[in-house]
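Shown here is one chain on its own, the form predicted on its own, set out as structure tokens.
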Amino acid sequence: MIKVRNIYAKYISRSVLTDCSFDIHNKDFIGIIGKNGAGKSTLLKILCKVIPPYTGNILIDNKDISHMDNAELAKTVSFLPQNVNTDLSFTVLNFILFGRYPYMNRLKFPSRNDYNIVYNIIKILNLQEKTKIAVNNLSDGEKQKVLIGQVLAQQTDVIILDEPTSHLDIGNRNVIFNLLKKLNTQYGKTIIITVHDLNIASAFCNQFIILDNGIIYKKGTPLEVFQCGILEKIYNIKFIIQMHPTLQYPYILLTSK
């Protein structure tokens, strides 16, 4: 579905990504991991054309995204960056409705179909009782659901999220990841996500890409990627890796170096 070929990126004279190439298949749930400054957020921005690569190509269904206009791309890929401003007085309904913008007519008035789609998303997110509440009056977990709701309103097959649970407690983190897994398995969405919590990523993602100083260090399944030698090289700390006793995915414990 997505082919990334020989992506280089730099800011002024500093290299950020070097010769990154990989494939993402339909309905994958991809976790991109690595230390701060490894190039994860830059890679996501390039995948959805927020910034251009220095060199290289990204193909979605064999179409180069550099040849797609913004409206076409917005119907193909949706992106939730870090630190989106949610200190807004828009109601939950209207905030999610902004995600329908690429589909609206020239006057940008929402249609009955736009409202029907948004009401269905609100039901999926279990926010029916919050429809008329201002976003800035929601809890952090509810705000994150609303942000995801706006992304879902774009109705794209590919959803890209940059650390969507970094400010949430463990309970809300689990709620958001279960929601993303539902979108992946039940609605056939391809999910690409950066994440620092390796254990929750291991529980939900089926494929991983490890970035190290802008270079793809390792790609593979949780079992292929979560190995002591690999993680210790990337994070420079000691790990103990076991299989989760009931869910059977690699579970990571820290130990002193």
The other form holds:
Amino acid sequence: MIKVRNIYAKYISRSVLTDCSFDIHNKDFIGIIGKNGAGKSTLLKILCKVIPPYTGNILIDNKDISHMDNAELAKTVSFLPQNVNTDLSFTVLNFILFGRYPYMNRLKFPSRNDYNIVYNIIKILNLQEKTKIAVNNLSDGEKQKVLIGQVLAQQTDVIILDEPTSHLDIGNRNVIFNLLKKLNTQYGKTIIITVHDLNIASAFCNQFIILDNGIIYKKGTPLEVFQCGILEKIYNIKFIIQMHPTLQYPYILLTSK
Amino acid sequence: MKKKIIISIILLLLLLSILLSLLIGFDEYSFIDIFNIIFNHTYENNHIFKIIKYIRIPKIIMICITGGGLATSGCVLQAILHNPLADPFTLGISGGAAFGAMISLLLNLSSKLGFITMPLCAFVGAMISMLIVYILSFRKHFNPHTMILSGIIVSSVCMSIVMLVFILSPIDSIYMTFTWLLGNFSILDERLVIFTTTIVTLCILLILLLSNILNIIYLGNDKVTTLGLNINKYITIFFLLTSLITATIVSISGIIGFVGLIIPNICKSIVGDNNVVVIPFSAYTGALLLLLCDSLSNFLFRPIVLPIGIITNILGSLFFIFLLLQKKNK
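Next, give the form predicted together with the partner chain, keeping in mind that what was shown is the form predicted on its own.
Let us now look at the entire complex, which starts with that chain.
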């Protein structure tokens, strides 16, 4: 269980997050939504200790992450930031192998076990045919899969992803979300994701956190969060909210251009 | 398979160039002369033996060490700064070294304490400028862009002072420093060659051992941090190693630009980004390039020997034009 308590964050003098407190239960699939600049990425970076909070604590299984060293945390939480360099000629195998870094020896040479784990991940991702292809030759969707593979190689219970589908087409978005759902339901991973596509997020996430100017505006299930009053306040635009006829999740439509 | 063939060909060319550099210079010798010197010791008191042992072998070693060291430094800096245009000279090392050499010239230390003083001052100057760049670019976290900017600033300040001293000094007193500044292998002290070779080889070996960590740094700071890597610690180590390599080389051989820029780019285009392969490949390709440049500098305007830095600068500029044209075509 992750407990976030009274997190404040600042960039120079500008306040980015104000008194954020919430709990994330094991095996939750949490979508963090909000306008650009609401503080979503900052919150994720604080959750995995990329940046320290100005004040406040984050406890994972009652352990304060500020007291954990980076190597220990890397075996507990894995993070996929927005700006990972994929313009590299490493093969898919070697690129996913980077995720095994926290488990490698001092000089970071992989063991047989590391290779076996990575081969297994490649199978889960259905990328067997691409094992020896250079990452910079893959499509955007495949690159994103490989990046998720790298995160999986860390074998952590918590996976945090910062807008992993923002530049993908609708088909690939669906593929990535299905993959994340599989990791959530079959492998018991806790998934925390920031996302702008509310409809696809509603179909897959079981919890949402809405951030508005650095403040947690609302936390709840898709049905609790997807309400006209709430979303219109956040995005300053009129919505119609309906239930999907067969899949039973709320989705939004714009009322005007 | 194709990569392996290219790697083998370049290794073969390097060995061939070393052999040719032993045979060809102001005087030319045959394979039999070299064979007799190595295996029969028939020339031990003869001038050929002395030229080979005391002039050509130290020079070849220094050229290979310089080419290999600069190319390795270029690889490391391009990886940690995430910038294919980074090289040891972008970071103010040359400026600092030139400034150090200038101090030695101004105080006339070379005539008082021997020739070793100038390389020593250059080394100290290079290390100090590196330290300034390092301090300027580390504020809580390492920032690659600040490092390049700091390097350019430090380099510009140092070079401006050097130029000022040049203008104010009598022409005959600056000749030695000027030829050194342009890259020169003609005056080599045996002890300095041993010192440089030891330092640079050790640093390259250490970098090779850490090359997997260098690969992970490619991913970007945020990702690297969440993989449990103490990025600031390793950036400091890599920065120190490259500074040590470059400062040692610059203090002996002078300013030889572009090797650290061209070679890693060419090698990456052949073998890819994996530093475990790129670093050793760049090291001996750098040695090969510099041996070829040295031959050119000897033969282009014979009997005048051009400073090798002039040749590498011309090649570097041509390489940039080639890169620009290639990007335009894409």
